[in-house]
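In the form predicted alone, a lone chain appears below as structure tokens.
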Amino acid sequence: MQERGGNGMAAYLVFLEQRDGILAEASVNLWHRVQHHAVPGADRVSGFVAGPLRPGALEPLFGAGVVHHAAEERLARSSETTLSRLLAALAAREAITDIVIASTSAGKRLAPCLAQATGASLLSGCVAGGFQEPVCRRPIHCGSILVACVPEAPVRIYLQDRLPQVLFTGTEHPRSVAFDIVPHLDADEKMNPAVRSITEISRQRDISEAGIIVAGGRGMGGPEGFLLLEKLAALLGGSVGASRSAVDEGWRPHGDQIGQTGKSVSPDLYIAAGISGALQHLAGLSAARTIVAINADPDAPVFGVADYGIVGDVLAVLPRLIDVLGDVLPKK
């Protein structure tokens, strides 16, 4: 069993990111799933988020816990230097076990600066465990290997991927959730004026959240083959990504990236358009429920990984698929 505290409870952390005053879909479902797994009665659940909030932003949480609040204007945008520190000194004030993050851009930066400000075990990239068992399951060498970490630190921070959301309801989990602001800075800490935030505009839900991916390869044959799959997204509802290759020809930014040198995904629908399937991109896909695969190599290995597969020209297949959902889909 995972050790807890001295007093055999645990106490969990949940970092919950805000974006613009509003909580990140990725920690709301964190926070779930965490209220889903402690213990009623027994274990303690805190999240903390850093910034100002826009009216109404915590009513998506459900369950009993405190949110600790560091409102300072200038924590909005923060770097990871301070964030952690706050962190830190939060978690041994509250005398937390398991700190939890969402495995986005930024929950990425935070983790490891966390975890040496606070001398925790870090566990990322679990397939299988993470805060809910005692082992970490985690691919290494583009998946051709699961091993598994023990956390031998008393603290713990686990590096969460997206999972299926935990639904709750105000009568069966009633929201109780108190409200704590976190003491200010010291006024004699200065933050760095060199560290910028560079935001990228998108309209479409980043693909580390996503629950339904359209992703492109080489095989689009250019930027304007993925205009196809922007028509296929935004019919389903999902986010378009790329393969390494496709990014390394300029076609999409990089923040869409797939794979071992990008970002990993668990969505629960993965459409590989054109992709070949190399280790490298087939490794951050690992946690998909269901692939669909459109090539025309019929032994692309991306079909050796694929649930569903359709052999044939990719610029011939999407247009067909794309007219029958655009019948179909309405009528639903």
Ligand SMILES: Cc1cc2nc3c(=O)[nH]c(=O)nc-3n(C[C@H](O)[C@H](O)[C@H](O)COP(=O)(O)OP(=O)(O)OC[C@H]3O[C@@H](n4cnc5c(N)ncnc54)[C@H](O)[C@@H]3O)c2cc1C
Second form
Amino acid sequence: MQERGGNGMAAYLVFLEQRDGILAEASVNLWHRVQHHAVPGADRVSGFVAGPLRPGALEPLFGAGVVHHAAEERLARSSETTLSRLLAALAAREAITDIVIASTSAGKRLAPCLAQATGASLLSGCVAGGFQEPVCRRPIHCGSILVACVPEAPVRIYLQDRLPQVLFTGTEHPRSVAFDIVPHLDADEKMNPAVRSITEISRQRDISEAGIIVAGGRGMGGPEGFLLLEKLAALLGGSVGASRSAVDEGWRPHGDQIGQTGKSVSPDLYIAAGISGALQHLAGLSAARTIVAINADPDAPVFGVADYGIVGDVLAVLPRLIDVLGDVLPKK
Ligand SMILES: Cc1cc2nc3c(=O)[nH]c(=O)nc-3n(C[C@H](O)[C@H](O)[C@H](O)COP(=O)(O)OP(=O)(O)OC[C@H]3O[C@@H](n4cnc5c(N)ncnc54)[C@H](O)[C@@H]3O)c2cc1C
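Since the one above is the form predicted alone, can you give the form predicted in complex with this ligand too?
Up next: the whole complex, starting with the chain shown before.
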């Protein structure tokens, strides 16, 4: 592990993602994780947020530190190139050692640009370690091997998968200061309209951040089967995901696909309905905490990784599950 800054202390910079002026839950959780991990009185914690914020938007953040706020309207939807230039300038001025970014769709686009702009080591897809330990472990070959990644550059960027929430409260809130670096921003401000519309779609919903995912595969039988999953997800306060087969069938958008060629997710609860459990699907699940599988075939490979299994027809099991949970869960 490289020295943590010249004096052995770490200086963290958390990228705080915002949507419509409200901080993304993933960023708030990450901020508290970093606060929890930082050594009080030694390590420094700061944040960066771009674009106008709603009044009180920073109130969910607890802990000491400073949030650098670049409030200009045009920065709310700026390209990764622009954001990475702002962050790189800030990181250099503040002698930042560790930049932490939530692994959302926006975070995944930003981190490599920032690594290029700063020359930092980029650590992504780590299922253990992350910014909290010197060595990160990331799965390769569909999760069959874990490799240890040791950053070499003096500055590290962690593209951090979702971590369980920590309860971090107190009376102290970070100080908000106006971002006062004025790097030369030019043509890259004009984002390609096609990229912009994809960015906007992906901002609406991101299963990488979900704490509960109800996912369906070919066994759901069609888009109408997914209505049951929508119902269940709404009851549980979760999001709907899909296997590649369900996406290839056109039943769900590609943004919902989980697996090797889709998204890696790290929910506390993953319900796999009518999904066989192919290696390429499971590759996106290595950080899921509890897996519940519903499948008609008792020999389906998904049962090999499930914590709880229900053998049965999804079209019979899911309505019963929805009824029972509807009776016991508070209405959302
Ligand atoms: C290079 C590569 C990359 C890939 N990337 C991905 C990826 O990112 N994500 C991904 O998911 N896949 C990926 N795949 C595809 C993967 O190999 C599987 O084909 C896919 O995951 C299978 O999806 P499935 O489980 O929904 O469908 P199937 O394999 O067809 O399984 C359907 C399951 O539903 C069950 N079933 C059927 N009817 C019912 C019912 N009524 N009630 C209950 N259970 C029922 C069946 O028993 C079966 O287990 C990739 C493949 C390759 C080659």
